[in-house]
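Just the one chain here, laid out as structure tokens, in the form predicted alone.
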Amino acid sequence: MKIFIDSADVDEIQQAYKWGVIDGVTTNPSLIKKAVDRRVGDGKKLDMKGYVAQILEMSKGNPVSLEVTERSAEGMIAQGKKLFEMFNPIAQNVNIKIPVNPALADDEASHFDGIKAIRSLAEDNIPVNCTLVFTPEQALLAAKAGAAFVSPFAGRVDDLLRKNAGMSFEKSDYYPAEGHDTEGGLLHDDGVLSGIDLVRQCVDILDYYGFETEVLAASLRNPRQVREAALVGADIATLPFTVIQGMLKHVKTFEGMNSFMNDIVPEYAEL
């Protein structure tokens, strides 16, 4: 499974590349703005365009997702093409993030504008990361439209299930991949038992029908979810810096290292 870092902080991205464990970057406009504003506030001279270019340059050879802000099909297509034409020449690694459904409410007529935008950009050989996927059928339509990646938001599904059940929780809290059993049965969102179950169903459908679209597990909140995303066959997991950091931590590893250090034979260490 490939690992992307979900960040627009160049220091975090650079460190993750130095560790040698990441294969790409996902960003969004909010993350980029916060990162730029923080550095400008510290007295650094930079603009958003130059900052994005810096992320792309340090990620050369690995995909970087840049997100549109328009909502209509026409607007997303135009903005996606502009972003691609502006930034892809830097390192040939730009992917355009398009929401699977940009409608703000169920009564709007724009439900398929995301799918239209994906189709149009894909036909122009612009790779698309379809974002805000919350059902396997959304992933299926995005794949049929030609998306290079579909991003099911695992953590947000878990949030929804807990919120609907009136449960108190922190976002970093683990939610069982097999679902949460109650007196009324397993909690579910139209048959989806958890965020990891959503990832699994997306993987199963796209694999069954032979789509080349990769499943990019997003909104993963803790290392155990990363493990479970790998176990259900996600092609990629995009992770916050803190989750990547947490993947190597275990009390017995620390304990073992302390034992190893105490048992070092000086003569052996000097060889």
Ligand code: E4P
Contents of the next structure:
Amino acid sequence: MKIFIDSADVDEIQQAYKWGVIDGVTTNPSLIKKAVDRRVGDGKKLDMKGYVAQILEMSKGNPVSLEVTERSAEGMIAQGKKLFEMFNPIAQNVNIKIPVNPALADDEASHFDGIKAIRSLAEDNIPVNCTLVFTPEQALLAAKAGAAFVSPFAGRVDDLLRKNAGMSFEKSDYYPAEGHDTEGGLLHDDGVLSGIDLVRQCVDILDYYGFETEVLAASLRNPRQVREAALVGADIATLPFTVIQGMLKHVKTFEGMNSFMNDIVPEYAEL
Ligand code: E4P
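Switch from the form predicted alone, shown above, to the form predicted in complex with erythose-4-phosphate and output its structure.
Once more the chain from above appears, this time first in line as the rest of the complex follows.
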């Protein structure tokens, strides 16, 4: 499984590349805002073009997702093309993130604008990462439209299930992949038992029909979810910096290191 970093922070991205554990980057408007807020003080403006170029250069050979902010099909296509033309020449590694459905509410008429934009950009050989996927059928339509990646949002499914059930939780809390059993039966969102179950269903459908589209497990909030995304066959997991850091930690590893360090005899250390 490939690992991407889910961050727009150049320091985090650079560190993760130095560790040698990442294969790409995903950004979104919220992550860009976080990175900008961290850097901009006293009303200073960030050179956004130069900042994005830095991320692309340090990612040479690895894909970087840049998300559109428009919502109409025409707007997303025009903005997607513009972003691609502006940034792809830097390191040939840009893909454009398009929401599977940009409608803000059920009564809007634009439910298929994301799919139309994916189709159009894919026809122009612009790789698309289809984002905000919450059902396997959304993933199927995005794959049919030609998305290079589909991003099921695992953690946000778990948030929804817990919220609907009135459970209190922290975003980083583990939620069982096999679902949470209650007296009323397993919690589910229209047959999806957990965020990892959503990833599994997307993987199963796209594999079954031989799509080239890769399943990019997103919104992962803890190391156990990363393991479970790998176990269900996600092609990629995109992870916040803190989750990558957490993947190496175990109390028995620390304990073992302490005892090995205490047992070093000078004769061995001098070899
Ligand atoms: C990545 O592409 C997504 O935007 C991201 O993983 C969302 O994560 P969150 O649900 O923790 O905000």
